[in-house]
Amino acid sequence: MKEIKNEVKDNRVNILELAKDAKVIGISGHMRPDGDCVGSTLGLYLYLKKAVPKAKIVLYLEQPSDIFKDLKGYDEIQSDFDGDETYDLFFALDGEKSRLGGAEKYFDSAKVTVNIDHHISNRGSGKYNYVVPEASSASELVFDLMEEVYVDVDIAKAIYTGIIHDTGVFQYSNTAPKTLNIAAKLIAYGFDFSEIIDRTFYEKTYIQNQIMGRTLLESMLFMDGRCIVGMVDRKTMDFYGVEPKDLDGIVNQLRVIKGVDCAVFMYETDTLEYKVSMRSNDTVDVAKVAGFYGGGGHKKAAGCTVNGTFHDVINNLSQSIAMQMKAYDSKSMT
């Protein structure tokens, strides 16, 4: 666990003990959320509400895909942001704060505030922080830090997702043997798991198919075939009637193009402007390339926004993955 910034000298963050004297609890997760994003919150937001009754919970998230309108709890997410209420105690997950959008404000104002989050670029922007890279996904910590005396068959699914969603049901390399025990803790709560995955992770829509279709049609191999860029520009978007969340799964696709080591999907959030998803294997560290454009995420799997024409980023990107890949080539050969 990373202590900077952390006045908890704990390895672990005692949710139940911050939360006992709190009578509003705010919980949010970062903008365009994801499986882990959804699953990490709500499961955190359905355990405090069954084992700190008397405060009130509220979750705060940017809509979330209505793949996982299905998990308790979907309903009650506000994506309103207009508010301007002070929390006794405030929950960030799966990011940190500069990622919550509309929430940043609640976090800010908060009395007390936790950060609980897996990715490598985080350096804690809570209060108390709680913030593991080794970790497969936020939902896998928030469940380290339950007692489990309070969780039920609707938290199970919750966090379970989530953890599906961040490991591509157990495939990336960040899937652990910790990570399994709790997968088979969890599916112990007696819930159709297989369900779960097809319907949130592997079910599309025909539109979806459509734009996935499209865009591996039109990708392009680069270094030597080592690379494979796809686009979407905002035309097309138009076009199919997709927004963002239709495009998620795209990245993944391309990835796992034979001969591969770095996939790069763009789609155009605004003029000059594209919102880049990257996966690798082990040859490049996609978050180190993120990170010179203000992004971040994991070694294997990040993400950024960069301005210029498609041309420019794809060019830009090039550079920072061609340096990365000249790196592990000559450990190689040593």
Ligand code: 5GP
Contents of the next structure:
Amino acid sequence: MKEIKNEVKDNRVNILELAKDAKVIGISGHMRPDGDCVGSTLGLYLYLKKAVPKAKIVLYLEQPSDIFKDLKGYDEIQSDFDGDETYDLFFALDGEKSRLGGAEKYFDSAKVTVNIDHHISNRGSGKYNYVVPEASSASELVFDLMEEVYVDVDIAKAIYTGIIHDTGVFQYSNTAPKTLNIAAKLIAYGFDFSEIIDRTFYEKTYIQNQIMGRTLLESMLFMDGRCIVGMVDRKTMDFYGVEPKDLDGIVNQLRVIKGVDCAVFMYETDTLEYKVSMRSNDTVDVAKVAGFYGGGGHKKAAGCTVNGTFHDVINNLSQSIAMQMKAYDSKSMT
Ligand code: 5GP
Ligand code: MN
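Can you return the structure of this protein in the form predicted together with the ligand rather than the form predicted alone?
Up next: the whole complex, starting with the chain shown before.
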């Protein structure tokens, strides 16, 4: 039987103990929030509102995609970071504090901070840290820390949404027996999970499909077809009227091309600046590649922001990727 790796209990954080005397509690997640970030933060937000009704709870996130608008609490998300409130307790989810963007200042000034994350590159940036790289998602970890008496169908939906997004609907290797046990508990609350999967994970607008198609068409294979790169420049994004969140899913499509061990997708964020997303199989640890450029993530899915021309960026990344591939090849030959 496969070992259940993500059964880490030693550094668990007692959320309700920390929250019991807090008057104002803040929550945030990483910039450009993805499904796990939205699901974990909303799940915790709804949970704290219910379990600590005396406290004021505020959730800060950059404006998430409206595919998540049916989750309870979506309309209460604060995407304006102008205020200067001091929080008694502040949670950073699904990333270290430096990825909070505009909300980082609230974390810095808070009296007590908690960091809950599953990124291998995160060393823990709170007073209390629950960082478990083996966990499928921040959503799974947040659920792990919840007292189930307070969990309801809306919290379950948020957590479930987060888990399906970070596991690719229970497909990626971060899916553990524990992940599925939690998912089983969640669907028992009774919601239309297949609708959530379709509408938030698989469904894409016509424009999103068009830009994906165009990126695949213009993609380039390198390293004897073992790597692929796709790129979207500013001009193309403006032409289609798309935002970065409309590009979600392109890198996964590049990854499933037969023979490809490592997929790189990048889009232009500014003059000579690209946001890079990488996906791989066992051959390359893309968290290491991203870490080299100040980014991070997981072994098989990671990202970073890199400066230079498209060719500079891909040349640099490909050197790090090639080094790992060579090491992997020579190891597997012995
Ligand atoms: P994606 O390619 O989907 O944006 O991100 C893949 C994984 O890498 C996610 O877990 C994401 O949080 C992480 N990641 C993406 N970009 C960065 C980055 O710039 N810094 C860090 N630390 N992690 C990143
Ligand atoms: Mn995540």
